[in-house]
Every structure is written in structure tokens, then in C-alpha cells.
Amino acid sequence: MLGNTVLEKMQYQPHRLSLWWQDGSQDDFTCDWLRDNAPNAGYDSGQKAYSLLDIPTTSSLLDVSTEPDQLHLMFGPDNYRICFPLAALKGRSRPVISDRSECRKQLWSAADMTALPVWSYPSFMENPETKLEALERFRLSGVFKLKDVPCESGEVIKVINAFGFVRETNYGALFDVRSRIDPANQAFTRRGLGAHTDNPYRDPVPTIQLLHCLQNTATGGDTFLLDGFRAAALLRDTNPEAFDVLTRHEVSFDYQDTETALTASVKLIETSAQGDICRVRYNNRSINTRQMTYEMQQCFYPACRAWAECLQDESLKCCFKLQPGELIVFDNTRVMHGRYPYEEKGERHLQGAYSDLDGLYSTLYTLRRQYGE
């Protein structure tokens, strides 16, 4: 033992430091890493006050000593000294698991999501601890609902401003989803919409979508949500060849109207460096396969068909009818949405807007520091 309750033993060579912990794990570090990550060598924001080129190329470990919860290092050739808290080193040489990949999520199907997690709009807007609960649930499941939202235009923007920033697109800062006489987008009709993510033809894609129900007296038009990570995991289990094709090859999405021309080439399923699912896309209305080699056609169509079949699995869909005053927030890189057709009698009016995950996660992490356990 080295006089503390965390570190079991340590060993160093001129260009390597190895640490063994009481839980049996091990971390290894190079001189460059240790000097580059020296505590208090930058600004409060975490930005560094130096460049990697400021570290001597001949840097080496001259001495390492310990005291409870601390590790003291001295480097040559300049006798540079660093003191690390041991807690700042444990686990730092292991692969990063993205907070946005399937590994850090709770994947769900219809049986797991019999009702959406819901919070009161006034409490969400006024109580930071309520907001923290809702955003934590969003991080895990990719969706939450607010009730008692005033049925007034623009409330969806107020919700975004409570956790992040509005992502304005060619549809505007907010948009109305209702039947139109001469629509350029099928969303603005009474027809049903299959499971999809919004704006896959945009680079970068808006990563959060909100829908606020202002009026809904229509017969039909029920909304459904689907965990795209669960669907992709199902495809990986049942058809690994199709999963491999969709994670390796890009396909184009397009959208055009009289004032807009958008296109993006993306993978339908994206994985991290460790192979974990981290983003999904699908929108049958805007996929563009007009330019595709014969070899790609041969492998893409069976794989895409298998993916589309997964997204039609009713056991994955959480179905509900949005009521006036209800607002849903969902991750547009994970949670797919759609609706069933509705009849001409009655009115269905939703108002939508987009935001992005970076703002939401920033708010979440800040609230954790203030109100988390």
C-alpha cells in the first residue's frame, strides 16, 4: 500500500506511468499526456493556457512520489513539477464511452413506455430541480412531455429557451403542422407519416424537436414515438449483415421547394469508435438513391428494406393522442416519430420548433453541479 485507500501500487519508467487501483483496474499514461493534462494549467473554463509544442519533446519522468490522495511528478529536462489528485487519474486511460451512445441510455419499446414521462409546464419553467429531473430522463430515454402548456403560439420557443437555443431552419424559428391546401411537405396534409427523423437532408441535422398541441378535435391523427436505438439494436441482432451495410455506407437525402435546396449524404445508422449505436436517421419521403453504383444498389436495398421493416414493428411504437396543452420534446438523432392519418372533420394543429443537444446537455450538466446529489 502507498498510504492511501485508492491506489494499490504504482510503477514508472522514463516515458510511462502505471497505476494499479484497489478495484483491480489499471491506468497507464505517457509523459505527454501527464504534462498536457496538468491540473490548474489553464483557465476556469477548462481551456488550456499553453500549446502541446510548449512541452519538450525530450520530456521524461524523473521522480514520482505519493501522499494521501495525491501524486507528485517531476519531469526532465526542465524539472517541471505536477501534483495530480488521484481521483483525476483513475479511469482516464480507458476508452471514452459517449454520453450520447446506446451504452448510456435506457432503450425502450412500447411495453416499457406505456406512458410518456411527464412534468408540469409551470414547474419545469420555474423549478430548477424539476427541470433537472426532466432533462435527466431525456438523457436516458430521449423524450419527455410537458402538460398544462398554454395553448398559445410561441410557447414552444419559451420551452427551448429554458434549456437551450432555438435552431432556426427554412421552416422558420417555429412552424405550424396542420393541413394545407397546397403543401410542399406531406407533414402538412392529413395523411399518415411513417416513423422518421426530421430534416435528414440538413447538415448538421437539428438534434432536438419539439411539438406543442394547440388544437386536436380531429378523428385519428394519433402520434407515435419509437426508440431508434432499440430498432437499430434489433436490426443488429436479427440481420447483422444489413446493420453492417447501413453503418458503413452513406446515402443522400434531399429537400427542395421554390426557395430551398438542401442535401446531405449520411449513414442511416451511425456508430461510435467502439461500435455502439450513437445516431439513427430515416425519412422515406426524402431519401435520394438516384445516384448509386450497381454494387451499392445490390447491398443497400435489402439492408434498407430490413431497416424499414424494423421501424414498422408495432411492438416498438409508443402511441398516444396529443391533447391541447401537451408538448413533447425528443431527441431527433434517436427517437423517431410519426402519425396516423386523420379525417377532414375536426382540426389538428401542432406547433413545432427545433433545438440542439449541446444546449440541453450544457443545461443538464450545470443543473447537476447545482442541484444533483
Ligand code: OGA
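Everything quoted here is computed from the prediction, not taken from an experiment. Between two forms, the rigid core is defined as the largest C-alpha subset superposing within 1.5 Å. Residue numbers count along the first chain shown, from 1. Compared with the form predicted in complex with this ligand:
Relative to the superposed rigid core, the position of the CA of E67 differs between the two forms by 2 Å or more. The Cα shift for Y171 between the two forms, taken after rigid core superposition, is smaller than 2 angstroms. With the core held fixed between the two forms, D78 has its Cα displaced by at least 2 Å.
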Given for the second form:
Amino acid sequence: MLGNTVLEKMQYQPHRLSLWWQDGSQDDFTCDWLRDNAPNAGYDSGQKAYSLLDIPTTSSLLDVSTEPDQLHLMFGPDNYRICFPLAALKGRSRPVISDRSECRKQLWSAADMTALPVWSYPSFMENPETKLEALERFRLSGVFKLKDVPCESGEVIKVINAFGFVRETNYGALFDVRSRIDPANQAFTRRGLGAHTDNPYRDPVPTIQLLHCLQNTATGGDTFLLDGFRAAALLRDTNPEAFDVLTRHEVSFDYQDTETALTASVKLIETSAQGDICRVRYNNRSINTRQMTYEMQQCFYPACRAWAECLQDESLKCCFKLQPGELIVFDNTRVMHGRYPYEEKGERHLQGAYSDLDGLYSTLYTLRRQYGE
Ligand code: OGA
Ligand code: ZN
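Switching conditions: you have the form predicted alone, so give me the form predicted in complex with this ligand.
The next block holds the full complex; its first chain is the one shown before.
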């Protein structure tokens, strides 16, 4: 992955080691890093068994010698020696780019996503190679679909158990989405729902959502998904000031019913330390702006309006009608979902549930170890 590890040139000063590689890249290290990451540093049960405070603050490089695939270092004041394989140094001073960042994704618009990537449920459940493919696609696009899912209650939970852990909430381990007489949430009506992420009022937010269609003979009620990272990138290009406001200021979301009072203060667009988009939110139904400074009112409203306009852009929306036996899994920190209104005639019944990205990524990474190239 890190390419060739042939060293072209090496230079050191008491507090800096610089390496130039044959492929033109360069790495630089401090004494602290070198001693902390030494292959012979104390490890027990796969975990560090020493503290940073065990490394002398007065460490300095006294001598460095190279071999074709190794580097020998000697440190003062304690004559501490380390031998590094070059492969353990190549690329290690590059910034860490998380798998959550836009840099690691394939952003999409409607034109790139004419159909959702789909796998058959029996194959996903039984065949680890199929699961690996679906989870790799999820990492890149933030969504995949399963077909041939039995139209039975509770299948969402079985699918979650195949890649991670159920995130139980006040709605239960799963929730039924159908129109109700006296709903506490517009999801449980026949109204259309604009592009949104679910549950921004929870801290931490559930990072994966599933929707399984059990019945859908209603007229209308089509689903749409859009890539919130693409929408945020669009906002950054067209209205950098709005992007800047939404990445700096928090706003509240809340949800209330007779047994529940949830509230969270969050940014609508979050960026990494490098400034890359890594999490987005929007939910018109649960945003709470009741208390806000005048300065915030002045900057937030135009910015939020611009964000809401981006999220209405039809060229971003991948629209489809969920059929019985279909189930979608999407990244609730990236992919926004919504639905068109539906009529009273006919039956529409979805089951939803939440899970989290850390469990899914853990499954992806272990499957890669076993089945990846
Ligand atoms: C939801 C939701 C969409 C639908 O329950 O979170 O957005 O298609 N439902 O009913
Ligand atoms: Zn929703």
C-alpha cells in the first residue's frame, strides 16, 4: 500500500530525522515519535505497556546508520537503541485521513446513482465475500440495498446483526413507519418528508439507518436519497460564507413526547482537522431555534436557507419506490433521505432501525483481512 521503501537519502539533527524515499516522498520524525513507536517499545496483550512519561524529555538523536531495509538509531541521554524496519517508517508522517472523510468517498449525484447498488439478502447473510462487497460499497457511497428480504417483522434486526450492533432508542430496537391516528412524529403520517438525517436530537446521533419495506401498495410515498457530502461540497463552491457559518456554529435539535425529552447542540456540517467534510445534518422538523443570539440569527438564517436550498436540488436526488422485500442501509451522517406524500388508499408499511458506523467498519476491516486482496 505504501509503495516501495527504498531510501534515497537520510539526514538527522538532534531532534529531527528526515527520510527521502525513491518515489519522491519524504517523512520527518521527532525523537518522541521515534521512541514512542519503536518496534521494541514495551507491549503487553497487544497494548502499550508504558507511558509517554517513561520517555526522557531530553531525548536526542546521537547516531543513525542505514542498512538496505533497516535503520539503526541511538538516542541520548540514555544510549537507547532502536532498530526500525524501513517499512515501519514509510508514509508514517502523513496526515491521518479518516474513512469518514469526503476524501475517502465517492460523492454522487442523481446521474451517478440511477440505481442503488443491490445485493440479494440470502447471499449477503451467508456469503462473507458478498458482505465485504456490500460494505465496501457502503463505505464509498454511503448506501446499499438488499433485495429478497423476507417480508417479516424483525428482519432489520437480523441484517444489523450481520454487520454490527443494534442502536436501541426510545422508539425501541426497531420502529414501524406507517400512518397513525395520533402520531408524535411526522414520519408516522402520510405527509411528504423533505431531505433529512434522522434523530439529530440524539447525542451521539445514530450513524446508520435501515428501512425495510414490508408492504407498499400506496399511491405515492416514493423514497429519495441524496449524498449530503455532495450537497455540502456544492454549498462550499457556491456559497463559501454559508458553508463557513454552518461548520463553525452549533444549533439545537430536540424531540419531545410524553416520555421523552431529547436535545442536542450540533453543527449542520462538520469538517475534519484538515477541513474536509466528514458529517452532515439537517432535519427541518426537529430544529430548535427558539433561543439564539442576534448575531447568530443574522448569520445562521441565510446560511441555513442556502443549505436547505442545496438539499432541494432535484439533480442530487436518487428517487425510487421501495418494494416489499427491499431494505436500504444508509450512513445517517452523510446520506439524507426523504419521501413523497402518499394517499390513503393502499397499505404502506416500513420497519426502521438504527445501528452505528464503528461496528460496520470493524466488520468491513476484519472481512478485508480475511477475504480482501
Ligand atoms: C423515517 C423516514 C421515510 C419513509 O422514518 O425516518 O424518514 O419513507 N421515513 O416513510
Ligand atoms: Zn427519516
